[in-house]
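Only one chain comes next, encoded as structure tokens, the form predicted alone.
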Amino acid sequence: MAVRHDIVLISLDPPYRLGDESTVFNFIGWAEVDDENRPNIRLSINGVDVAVTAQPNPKVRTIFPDIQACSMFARVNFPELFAGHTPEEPFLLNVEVKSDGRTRLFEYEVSEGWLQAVFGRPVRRRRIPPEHLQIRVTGAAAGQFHVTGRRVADQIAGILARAGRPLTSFQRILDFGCGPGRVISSIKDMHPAAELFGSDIDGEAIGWARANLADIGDFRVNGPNPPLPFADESFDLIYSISIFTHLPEDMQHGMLAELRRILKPGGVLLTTKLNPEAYDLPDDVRTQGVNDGFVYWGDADATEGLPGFYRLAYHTEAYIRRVWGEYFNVLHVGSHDLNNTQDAVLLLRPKSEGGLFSRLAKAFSKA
């Protein structure tokens, strides 16, 4: 098996979550080096520097062959380690392995208690949700939630500015299909002044973030049908990733009908798709996606704790300009610009209603 050059291979054991009774603390792990006899493995905490040791660890070539590698190991007394240190706060404890040209960072959440302990008064700390919910959203639980969820939102950005609507410029943002807030915590850092909501069909997830990110946002269950729990237009910006690639078509017309209503004339919905010929599918889902535009594969892994329509589905651009600009004005498709390999979909709801969108809303209306 052949390691792919633009994989990290740098793993810190789990758990991911600190204790009270965990002020003194073991890191393991072990990272891909360019020579296992002179290994230059550093590991910082919070841009604090921790010794650190290293050895040769062949048993990795089981798994990753032709590769070198090496064990590491740290033990870690944080009082003593943030002696004098003031936190940032809401306080995350990011130990990041740089391993000779690699770089991997690891996110570990703490208690109340622990950081008691170790900076001697209370801290406001940033929550990371259980690891079924991260699972269920990015489909690992790898000590990364937030720092790929501050990646999304960084892309969010990029793209907004690079259409001349910087994110700063929005007030009311939703949202779409948050999860447990993996995004929109990155969002309200980048953005403090904004109104946030966030939405899901997930009810687990959002009692977790409604119990734990109610100083970043309003957080909402809605159907997976219209109505949408939000007022005719609610919002300036409403943010969807990696919902559209998951919906029956039907749903889709539905949904986009749906968010058209919520969003203020001259507002953005920004959003994902997935490219049929971007992917090793089955060759009919394939050629499908490739002839029609469109594919839902309905015979796609199911994710746990979702529905049981939520499964994959395909677009060209082609299509979205066709279909989606009916709701919208296309201001831009992206090739695997936006959540790793996902293209971004900007879309634009227009100042004055177009006769066909009328036509539209009033049909799905009486569906």
Ligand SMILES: C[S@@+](CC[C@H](N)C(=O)[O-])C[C@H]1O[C@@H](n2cnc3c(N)ncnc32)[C@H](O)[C@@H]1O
Contents of the next structure:
Amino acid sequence: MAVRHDIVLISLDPPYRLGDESTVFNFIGWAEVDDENRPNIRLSINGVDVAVTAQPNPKVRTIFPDIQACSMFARVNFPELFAGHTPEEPFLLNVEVKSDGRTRLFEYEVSEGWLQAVFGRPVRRRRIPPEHLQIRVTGAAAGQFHVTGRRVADQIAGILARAGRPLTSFQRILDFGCGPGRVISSIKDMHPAAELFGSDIDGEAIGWARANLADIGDFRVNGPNPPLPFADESFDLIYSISIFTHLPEDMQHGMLAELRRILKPGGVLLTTKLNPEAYDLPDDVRTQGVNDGFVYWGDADATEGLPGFYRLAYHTEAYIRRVWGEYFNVLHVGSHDLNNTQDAVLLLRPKSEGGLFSRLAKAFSKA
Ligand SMILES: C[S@@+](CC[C@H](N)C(=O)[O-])C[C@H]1O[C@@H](n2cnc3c(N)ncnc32)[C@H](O)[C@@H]1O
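Having seen the form predicted alone, I'd like the form predicted in complex with the named molecule now, please.
Expanding to the full complex; the earlier chain stays at the top.
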């Protein structure tokens, strides 16, 4: 196998949604191959193999000069493909393309009418948010929303299990900064008995989640600063993926104290950070990050739909232990182990307050 770079160059054309009229559909795309004269491209849909034709596509070399690639085409008649199949619910169309050693999964949302026509009965379906809401939280809308959410949920479960606190041991769980529900949808699959909540400052994302994910959790809008719309000691577990990677330092302090308030004693907070030494930052920014342990950087208003404070925050492990350790017991600081290249930070609100954590003690003494 001759894969020479990290990126999987396999592409299927959007849109990644099939409406009532698309029960026969043409999948069109291209894939990198080892030998364009002898392509080995296979396509399967929800585990069922589909015939695919491929032919050399030298035009791809105008964008990726060194590769060999083939165009691919597959015409799929879904009522025939799925005849006699029992659909998995909630249903999502998962299209897997393999080309020599490369694999890429594309997911397509299907309409209620499509499901009725293909399976002859109503089938519960998995929803995918509109493209601009996907882009707001992941930077892309390329048929990967739930695939990446599942990967993050698996990583969350793995980190918790290694800390001796399996996901299924938590009952009331908050996804803080849930966006339109990328991760929480998979957490529901993995732990159906949990009571799930999501909150975010993005009213549009929460509106979409309320309208489309009501069977998964209770979704609420929160302001950028405390208080959060939850009572004291509401949750056994809070996870928060790629939120503290975007907050300025004062807002971070407010939210750490607030998340501690709504966690039960003995409860756990799992969040993420970025390591300033691991990224290609301007020298002065990296130096500040490494020396101070924290740096906040990037363009204001860089993310459509999100407030100007939303930039990039970098923390060193030493900073987390020193500063966040004033709110929580630090159980684990990882390296590139959660949400692509982010570092997991696992925190415990201890069962007994003992000596009040120093930041909280200072806040109380001022009150
Ligand atoms: C990079 S996205 C991640 C979304 C989601 N956790 C995921 O992994 O798909 C960051 C999210 O944090 C939200 N956010 C930013 N500041 C927040 C705050 N102070 N409180 C709650 N959510 C916030 C944004 O609206 C956005 O949905």
